[in-house]
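In structure tokens, the next block holds one chain alone, the form predicted alone.
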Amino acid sequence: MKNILVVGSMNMDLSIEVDRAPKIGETLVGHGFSTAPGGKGANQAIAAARLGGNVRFLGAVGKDSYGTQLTENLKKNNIAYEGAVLENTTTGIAMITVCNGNNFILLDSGANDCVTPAMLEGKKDLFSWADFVILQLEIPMDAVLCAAKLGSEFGAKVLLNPAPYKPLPDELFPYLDYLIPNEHEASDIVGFAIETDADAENAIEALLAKGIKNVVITLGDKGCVYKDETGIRFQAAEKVKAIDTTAAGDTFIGALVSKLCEGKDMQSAVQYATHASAVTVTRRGAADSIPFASELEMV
């Protein structure tokens, strides 16, 4: 088993559905009011813990119950905490309206802004345990950049999810090992739509263009897009009954993960990553929508 570090973002999230999203200036009248441990880093730590990696989380937190709750949630899914505990900021908060399966996200960063390179610099010890390096942007750009270069430096792989989008410096991709954008985020870094297989072709290799080695571009109910040894594959999605889309993405990049730590090839490791997120978007909320390897019928 190898060792995966997770680099990001906490949130407590607050779920509310609607029959159809408001109008500016409209109250409507909502159901299913719930609350659940969120924030990208944290599920994507829980999916890769959950579906068989050996897991730390770096990032932080404020000393109030959401942050409680937040650790304790990554204990009970096997995953160390080895970031911080804020005494004068609030833990990250994520505000989320499901309509139809599809969701529209709020988030107030909170504790997730206090990661900084000079916290990063402090923690070495686990980029040198790490085998895999995992980073999304809900923490500012310049731990995110820390994050991967120390990554690199210790010989780990080192993967960017580049979400919520934020224009990403030329100097970030050389370390990144894997990029993992939906089909928006990755329109936004090269630059041109992507409304055909064409188009996702050519965004493809234009990432590639860029120093990073791997690129693969999720589709949402297209499946996704990336480039192996043999050329430019599709992966279809499998066909399900979408009721909540929160987590697919993070559920979609442990999965990938933990099947790359078992030395599995890019195709076998999509393919399970497919797999899961389609298991993800049947069920409601956010880190506990997420399978464990044992629900899973493919290997």
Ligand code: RIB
Second form
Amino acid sequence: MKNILVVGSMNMDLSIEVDRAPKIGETLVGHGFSTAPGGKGANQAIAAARLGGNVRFLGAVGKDSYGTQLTENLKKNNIAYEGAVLENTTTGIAMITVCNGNNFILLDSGANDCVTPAMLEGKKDLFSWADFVILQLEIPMDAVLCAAKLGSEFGAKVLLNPAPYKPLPDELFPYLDYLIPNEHEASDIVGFAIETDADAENAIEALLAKGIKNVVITLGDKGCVYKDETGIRFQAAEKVKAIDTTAAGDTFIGALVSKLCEGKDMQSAVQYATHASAVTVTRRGAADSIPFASELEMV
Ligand code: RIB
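Having seen the form predicted alone, I'd like the form predicted together with the named molecule now, please.
Now the complete complex, all chains and molecules, led by this one.
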């Protein structure tokens, strides 16, 4: 089993469902409130672990009850928590509104903002242990850059999910073996809208030209597009009734990495990741909605 290091965020997700988006200044009655583990980093770590990876997690939580619940939840999912528990800050919070299967997320980063290059430099043993390093953008950019450099220096494959989008420094690109944006993030990076298949192809070529080795652009319920040795490929999403799309992208990434770690090619890994995220959207919540390998009947 290959070793996967996730460097990233942990949030407690406070979710509520509504039947329509509220207007500015309106108080709208919702239903189905829940408090449950989330954060893009932790969700991706849980997906990778549930789908076959040997996972360790590096991030930060506050010394509070949410922090304890989140680190306990990682342990329950067989993930070693190698991060900090900090006084004088709070655990990250995500306020999630789920509306007709889609979501809107507001973040208070809290301890996630305290992940620093110095903290990562002090954990070089984890980077030398890792075969794969997974990163997102809910921690500061200087920490992301440092983690990408360390992963690359120690010979691990480095994957970045650029969510939520922030401008990326040019020096980051050559360290990236995989970039997995959604169409909006990809569009922000390349500077043009992605509305057609041709736009998606052009975006992939523009990203590869920056020195990134592999790019997969996810397209929500349309599927994804990527390039392998045979050229540009489109993978359709499975048709399912989406109840809550929270963590669908995170599941895709954890599942993709777990298959790449098994030595599968991009096409098989993308098909498996597409199937895993289709299961996630049929369930409520973030980490709790991610399937186990035994629930997926393919590859
Ligand atoms: O990708 C979904 C995640 O985004 C949620 O779990 C929330 O915490 C935010 O980070």
